[in-house]
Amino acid sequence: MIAKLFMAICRLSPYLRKVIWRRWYQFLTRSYKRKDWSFINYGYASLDPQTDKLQLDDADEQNRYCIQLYHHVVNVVDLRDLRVLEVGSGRGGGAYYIKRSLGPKRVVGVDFSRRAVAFCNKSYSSVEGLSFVAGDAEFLPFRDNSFDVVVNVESSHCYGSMNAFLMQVKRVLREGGYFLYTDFRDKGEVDILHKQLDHSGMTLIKETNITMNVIGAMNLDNERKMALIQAAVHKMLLRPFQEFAGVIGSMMYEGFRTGEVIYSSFVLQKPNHQ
């Protein structure tokens, strides 16, 4: 029953879905303040054994697959000296990786959980050029043309209106700026997402189905996730956390494995003024 709840949330009305996810993430930040838990995504693993392994510091190895998802999404654009906004920055690990490793001038993370924002500003207060603010993805608190790149990783399924979010992304991007985006949808909703992207006013440059890469990461990262959940979570909440984390055998894992849920990444660009 609990397992089905997490899948059902994604199919609720936009308003209820947004309210429930907001409360869930507020609960996570209030209840679990471990600084070593800095990522919330399913991860990415290369399917090509010839691919060079992403070089990481020893301290980052525990989050390898989560970091590799960010790297897959953002590495298509040279971020050096650019202004980057991450919408749905969560516990801040992705924004921190981008700022520390890819050389942007400035990274701002925005999240609808004020507790998560406070957690990030405390955890990364010493990192120059990295900051976090509270805000709604559908009403971004930034001026027009403020950023060169907007990043969104595994967050948009929580939003009440994808169209409103895309309108905000286009607004805050400068002309020629990039929207680097990844998330999952039920198989029956993939065409809806394509139409939303087509009507966003941005140009779709690249789309990649990474479902198998995500499954690979889930398999390789399963032992670590299970150990973390066992160590940090009350036994009454083990099952919902396992579902949320997408461990092997969870409904989310099975959704990806059977093809009922599709995970894709996208590169879009805001056109230059004609």
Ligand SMILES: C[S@@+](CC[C@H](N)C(=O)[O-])C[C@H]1O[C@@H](n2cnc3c(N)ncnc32)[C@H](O)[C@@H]1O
Second form
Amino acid sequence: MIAKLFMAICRLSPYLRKVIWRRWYQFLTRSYKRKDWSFINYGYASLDPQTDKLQLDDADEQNRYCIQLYHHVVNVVDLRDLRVLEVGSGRGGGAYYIKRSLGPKRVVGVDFSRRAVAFCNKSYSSVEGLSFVAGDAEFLPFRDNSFDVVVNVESSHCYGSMNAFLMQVKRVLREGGYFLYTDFRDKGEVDILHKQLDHSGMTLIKETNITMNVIGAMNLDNERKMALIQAAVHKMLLRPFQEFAGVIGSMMYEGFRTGEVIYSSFVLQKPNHQ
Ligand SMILES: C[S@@+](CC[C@H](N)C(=O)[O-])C[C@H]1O[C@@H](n2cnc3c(N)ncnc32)[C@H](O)[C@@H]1O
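Could you present the same protein in the form predicted in complex with the named molecule, rather than the form predicted on its own shown above?
What follows is the entire complex, opening with the chain shown before.
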């Protein structure tokens, strides 16, 4: 069994997959303009939440698990004064969290949904050092060696070519720069992802299977997601949105729970003197 809905899309031809995801994310931003909906990821919960609770402002509590996923991914590098690029920045909550909490010099978010980029530029126009541009992960519109860190959260399953994306990441990173990455794959695709990372020309420093943490977040965040969907979505779209959000019992949730879909995080580094 696989998480049929999303995995079926992931298995389409690269061109079709990209077209469908782009339309979906354009539709989401066109139809749902709520400023408080600023993340689109399944989240991360510590396996021992009592000892390991991220300190957050009250306003961030509603996005705790989505923020914790970002925190887990980026917390391995001191981002102070660095130039950070987020590829697949969505509704901008992650880039904003990184900018205001972790002290980088600047954060640029890039996303292929022009509507999402417009939404972010409007929502975060007053934040100095934070900007969003439209662009494709496989053709990043930035100069070589122009970032210290590239972040990528739950976006790469939409891409037509993972190899093209990894080539772009390596190109825009300076020597010694870090690629901080997380996403899920059907268990049959995990070896392919390993080969792609191996061939990227970057060095794999750390890999962590976080599937249990993601399931934990899905459990803890379920009530909030259900209420949000109930309040915001037309009743004909309730089920597709519940699937997309990964509520308890959805195909994605079951995919993670049964081990058919694996969620991992990675730290890679561009070597010096290539
Ligand atoms: C599941 S959302 C994650 C958004 C954000 N990282 C977060 O965690 O809230 C995936 C995002 O990747 C973006 N995306 C998908 N394919 C892309 C591509 N080829 N180039 C740039 N962005 C892409 C989508 O538009 C969407 O905003």
